[in-house]
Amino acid sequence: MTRQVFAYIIHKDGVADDTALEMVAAAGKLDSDARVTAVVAGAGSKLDSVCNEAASSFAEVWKIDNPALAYVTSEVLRPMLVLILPKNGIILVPHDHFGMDLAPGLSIKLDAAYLPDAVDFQGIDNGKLKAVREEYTGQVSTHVLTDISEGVVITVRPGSFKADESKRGEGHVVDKTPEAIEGGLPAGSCRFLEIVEAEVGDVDITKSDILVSVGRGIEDEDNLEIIHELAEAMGGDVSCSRPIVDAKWLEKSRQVGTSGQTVKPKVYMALGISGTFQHVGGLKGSPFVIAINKSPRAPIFQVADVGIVDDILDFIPELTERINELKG
């Protein structure tokens, strides 16, 4: 049976978020024969740019275009989606700040099941979906069985599925605006005020191709010297996880994560970082991830391309020395 799968697309300044292609991969894991429809809300020419971009990857793109959606709030968008989405469909939403606000109420309005923060899918049997979630900051993986026979709204953790860049879409954009605003625009109690950009410090890590990122495994502020030496040897910049900023060992502008900076390096080295969702959520663009941690159960190893179980205080000086030798 071919299932109806819908993916809500996050976008900014006329460009779809990296999670858009991850939604294609997630849908394929749910059902390889699924017909996936992208749902995009916004206003004007920037919205059209996102729709055209999405059309190359999705079977169909549903557009909701209205000036009230120039900055989308879940309070206004949710009743619009209820008017156009089928009650027995599978709805995928990125598990970011917006998705966590949108999805629970949407599942209630659609009278559908709700499955938050999924990191993997392991098949559908007799109307029940077997999914994988992570508990205790990623230390434990749990298998969740959800009855999706009446539909389901799923938030998918960014970075859990490798982006599908095959560009197999049919390029068909459908304007769903008349249906979505039937009866008038929804009234919302929240209104957009402004975007406050994060301060950029002496180094803008959002522009770095190579990031050497350090976590609580460094143990002491004085030990940061070996991190800076490694970054210099690799031709990269130093970044960090939140505990390092909380300890005031590095400035906030160097923090990677959902409460810090979103980065898109080519190479990301995670040193003594456990790899919670809040940290990994700041990684975009599928970088090559190298993780070094003395705990073999650290969640960072689940997203790492290369994982090394060792104490960073012992490993890093040797690695730096070897890199400098190779450089001559």
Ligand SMILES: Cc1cc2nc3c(=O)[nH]c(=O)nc-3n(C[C@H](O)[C@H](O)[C@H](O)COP(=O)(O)OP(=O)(O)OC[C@H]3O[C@@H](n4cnc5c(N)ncnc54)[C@H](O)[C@@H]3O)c2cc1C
The other form holds:
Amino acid sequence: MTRQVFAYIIHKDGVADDTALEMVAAAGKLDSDARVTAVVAGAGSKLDSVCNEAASSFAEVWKIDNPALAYVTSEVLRPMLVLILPKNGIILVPHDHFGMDLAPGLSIKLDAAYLPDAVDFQGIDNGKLKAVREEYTGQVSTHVLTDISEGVVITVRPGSFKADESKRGEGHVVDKTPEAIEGGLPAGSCRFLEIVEAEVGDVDITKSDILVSVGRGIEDEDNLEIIHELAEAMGGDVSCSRPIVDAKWLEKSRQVGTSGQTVKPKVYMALGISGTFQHVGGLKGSPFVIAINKSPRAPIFQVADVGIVDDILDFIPELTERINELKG
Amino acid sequence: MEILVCIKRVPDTSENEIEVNRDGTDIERDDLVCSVNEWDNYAVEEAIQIRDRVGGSVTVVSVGDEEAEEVVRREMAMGADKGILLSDDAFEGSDGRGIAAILKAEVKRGNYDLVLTGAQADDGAAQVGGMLAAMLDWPFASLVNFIEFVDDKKIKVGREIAGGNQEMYEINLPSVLSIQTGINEPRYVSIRGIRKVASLEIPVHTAGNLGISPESVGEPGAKTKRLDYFMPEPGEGAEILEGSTDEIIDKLIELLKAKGGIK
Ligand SMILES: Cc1cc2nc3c(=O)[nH]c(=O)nc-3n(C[C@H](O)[C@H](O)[C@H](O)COP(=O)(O)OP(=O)(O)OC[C@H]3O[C@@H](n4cnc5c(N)ncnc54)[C@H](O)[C@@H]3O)c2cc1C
Ligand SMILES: Nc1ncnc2c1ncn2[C@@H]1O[C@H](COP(=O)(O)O)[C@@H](O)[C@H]1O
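Mind sharing the form predicted together with the named molecule? What's above is the form predicted alone.
Below: every chain and molecule of the assembly, starting with the one above.
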């Protein structure tokens, strides 16, 4: 029997998210014989353009079109998905801020298994899916086995499957709206109000060619001085990982990552940053990445071009001094 | 306002390098420094601040073995009014759904207006809060970085999304929220504070107390099971610069010059 895989498509302003084609690849790795259906929810003509886009990559597209989804929220969408999805299907959702909101509850409502933040699939045997996950901020990996015989909801880590660009879709869009809103919309116990845009900071790190980025390895607010000095010597700007912003040592506008800025410098220095996918997800345009970390096993060394295993508190001042000497 | 905060004791990744043990069955647990999950600490701080603003009480709860009592006590020293440990051999090996089911049983015993979890814990799953909400049929918001009370039946909540933007919602109580770091600045817990709560009795609830059938949770109830641990296969990876610090700096400066890293 052909397996049914569903991929939830995130989109904005009428364009599918990068994760859409990653879902095609993920579904292919999961089961190359599966019939893969894109599920696209929203409202109006922008939704139609996303559906048409998806139709070129997926065997089939299920559309849910309703004004209540003009801004898609998981509390409104989840009950609709429960009405249309089969009880034993495989449902793929990107592991991002939307997937984290939607997917765990969806698995409960579908009475399906849940597999969070999968980075790879290694085959299905006897109703059991073998997958790879990471734990402890990527320091160790695990194989997990999920019983998918009664269906499964899987969140897939963005960036872990290479986008499948092959256009092999059949262009078939099915309007699932009537089924999805059968019995009326859910009572509004959670009402979306508005989007509050991020505050603009004093520097725009998205425009910087050279970023000197600092993470929790800096240990203390006072030590930030050596980072500012290095950035000045290099002629770059200071950016950071999330814990530095959480501690209020630097402004939110300097945070690189999925919940911060997406940057595209020529050179990126990652100093005392472990390299979680949420941080690295903010790096675009393949910058030259130099990582300095005292742990040789830090995941950042997997994405960096050049690595130095050392204590940044010792190394950075020496480097700064040498660059300044050089510049005279 | 009766608030329940779910907390987990986890290996502290800023204090330890996590290693896989010899046969790959577990991580190396000798000398492992453990503490409360980073996200949960923000959740407890938020609950305490809410209680101090609008009244009520804060209860912290953890599913774990006797060692988990240490983090329950720590969060009580921080200012939580009550602590509960949910512990039973039958809970061992639970997947996220199992943990959520155990927590649900405890929520049902109380009269809570608000349940807080962390956004994610050590295995990065980010699942328990959303599952718990679905099991309770309560509204849920994840990655919450702002909470304001509208009245005693309603709250205004901000969720962090991409780019540092925020979605604002109005949510009816009772509800479940998963808390994102940065929502507040968790207070410091002094040794003295810990000593003050050292002798407080922390009730332990078992599967029997909670009315949970043992086969629905733990290893038998788990649909997702960990098979082993392994070190991530080294990919292409970085070229590691070796030599004395001076030599490394020489090489690095050459690279920086070549790549436009020195202006
Ligand atoms: C929904 C969501 C969104 C997120 N968005 C973002 C985001 O946009 N950006 C982001 O950065 N994070 C984000 N995070 C957080 C992310 O998961 C990590 O917690 C965070 O990136 C870790 O930051 P870090 O690398 O600085 O700290 P850690 O992971 O604690 O790493 C510190 C590193 O410093 C090294 N180190 C320690 N001391 C020294 C020293 N003296 N010298 C050299 N090295 C040293 C350690 O070996 C370690 O590798 C998000 C999390 C969630 C759940
Ligand atoms: N064993 C546990 N006991 C209590 N709460 C837990 C436990 N495991 C997870 N949680 C809660 O669920 C949140 C998310 O964890 P997870 O879904 O495992 O990533 C944590 O921040 C805790 O609030």
